[in-house]
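Have a look below at one chain only, the form predicted alone, in structure tokens format.
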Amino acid sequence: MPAITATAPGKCILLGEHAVVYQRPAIAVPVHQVQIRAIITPIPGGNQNDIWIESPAIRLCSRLHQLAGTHPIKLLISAIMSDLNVDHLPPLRLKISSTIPAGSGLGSSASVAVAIIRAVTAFMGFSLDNSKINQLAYQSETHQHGNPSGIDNTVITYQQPIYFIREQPFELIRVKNSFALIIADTGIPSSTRDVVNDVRCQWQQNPTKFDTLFTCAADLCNQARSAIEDGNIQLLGDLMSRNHTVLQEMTVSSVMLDHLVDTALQAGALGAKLSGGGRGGNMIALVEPDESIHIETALKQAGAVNIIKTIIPANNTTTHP
């Protein structure tokens, strides 16, 4: 049996993080410059269910049965087997490699899940559609993050810009004019679960304030969708920056994120904001392509530990997947 390889990209949220947990819309795009790669190779002569898991990025090297019962990879493989209606796997080695920094807001956990699902099912001779892959990846995300919106696994599964409202069918976004993003890593890891839980506690203590913030974020997101579909990139940048102000009010920004946002704007970015859970992770800036090198240099000098540039290409995608 030959080796099987599957990959999944990273992602970033353009607008709407945190509010999306509360049934408000968000927009997310795939980031193909980083990815998770899952490679499965058979173990000749091995015993049934003799499964080795290797993930150098998290210093994991273990047999599957030796992992804790609550380990996300163990739970995910169990869910895959249940969905495929198989009671065992042939002996195999699963190696997971990553160029997505963990805790950076680029969707590493959802990307790991999607890559593993695709690799394991292909190795077993099955072909799942994107809807089923997305469902299994969301199950995995709930184990890791407690109360995820589902946006990460969805944009990573479908690998196209999406407009997403929790518990509603998502829509693919038509991009009239391509646009460029710079993603700057603060180098500060952040737990999505912890930040989401903290926002929930604040919302419970002051629902009027936070419902107003969530609704404001929703309005900005809806305007941003129209801007993308109309090709109004200048407006999109302004809306992103205004969304950052709302996220500051939610207390999910940080000194370093604010510093990078200010640096990007002063260097000529059309808009900038944190992306993802916040309090660390990444800032994103919307830039004119011919200004990107200047802005990248400024961000590095301001302390960004890594810079990724990605282009969201124009497309004629219909609004339904």
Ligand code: PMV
Contents of the next structure:
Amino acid sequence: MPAITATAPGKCILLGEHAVVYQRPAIAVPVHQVQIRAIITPIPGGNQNDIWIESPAIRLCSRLHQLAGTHPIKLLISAIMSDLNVDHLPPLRLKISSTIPAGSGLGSSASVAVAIIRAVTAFMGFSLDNSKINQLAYQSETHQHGNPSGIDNTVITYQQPIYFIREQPFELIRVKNSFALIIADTGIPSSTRDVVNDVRCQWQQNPTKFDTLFTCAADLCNQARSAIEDGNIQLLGDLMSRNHTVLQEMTVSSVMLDHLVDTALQAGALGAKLSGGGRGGNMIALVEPDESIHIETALKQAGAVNIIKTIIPANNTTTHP
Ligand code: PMV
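Okay, that is the form predicted alone; can I get the form predicted together with the ligand now?
What follows is the entire complex, opening with the chain shown before.
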């Protein structure tokens, strides 16, 4: 069996995080500047226990059978094997490398899952369609995050801008005019699972307030989809900034996220907001390409520990995947 390499990108949520857990729409785009790479090499002459899993970023180097039964990679590989109807893997080394910071809202866990699914299935000589890959990746996200909406695994599997409502078929978004994003990392790790759980507690205590916030985020998201389809980037920026205010009211922003959002806006961004689970991780700023260096410098001076620039290209995608 030849060695196999599979990759999966990062992602960011343009609008609608948290509300999307409660069946409101959200928009997400792939971020190709960061990625997970899964490389599988055969171990000639190895025995049945020689299935090595290595992930230097999380200091993991272990035989598969020695991982705890609840380990997400072990659960994922079992699910893939059961889907492929194979009862054992040949001796192999699966090495996972990452340029996606964990716990930063860029979708590292879903990206790991998609890269592993693609690598293992190709190594075993199978090919799965995106819908099956997405389903397996969602299952893996559930083991890790408890109650994920499914937006991360979907945008990372399909690698295109998506309009997503939980438990409904998602839609690809037609992008009339390309637009540029700066993604700035607060350097503060945050657990999406904890923040999502905390929002749930607050929603249970004050359903009227939180339902209103979720519906407000949904309105902004629907307007943002139209703005993207109409090529109205100025309006998209305004809607993103308004979504940040709604997220602040949900209590998922932080001093540093607010500081970077304000900095980006003062430096001329068209819009800015936190992206992902919040309370840490990344913020995003929608920028005119000409202004991007200036805004990037301002964000670095304001304490951003890492900056990624990405362009969402114009496309003619129809609305069905
Ligand atoms: O922090 P991330 O990148 O995993 O994004 C989480 C997005 C949430 O809406 C907060 C949760 C979810 O499952 O959609």
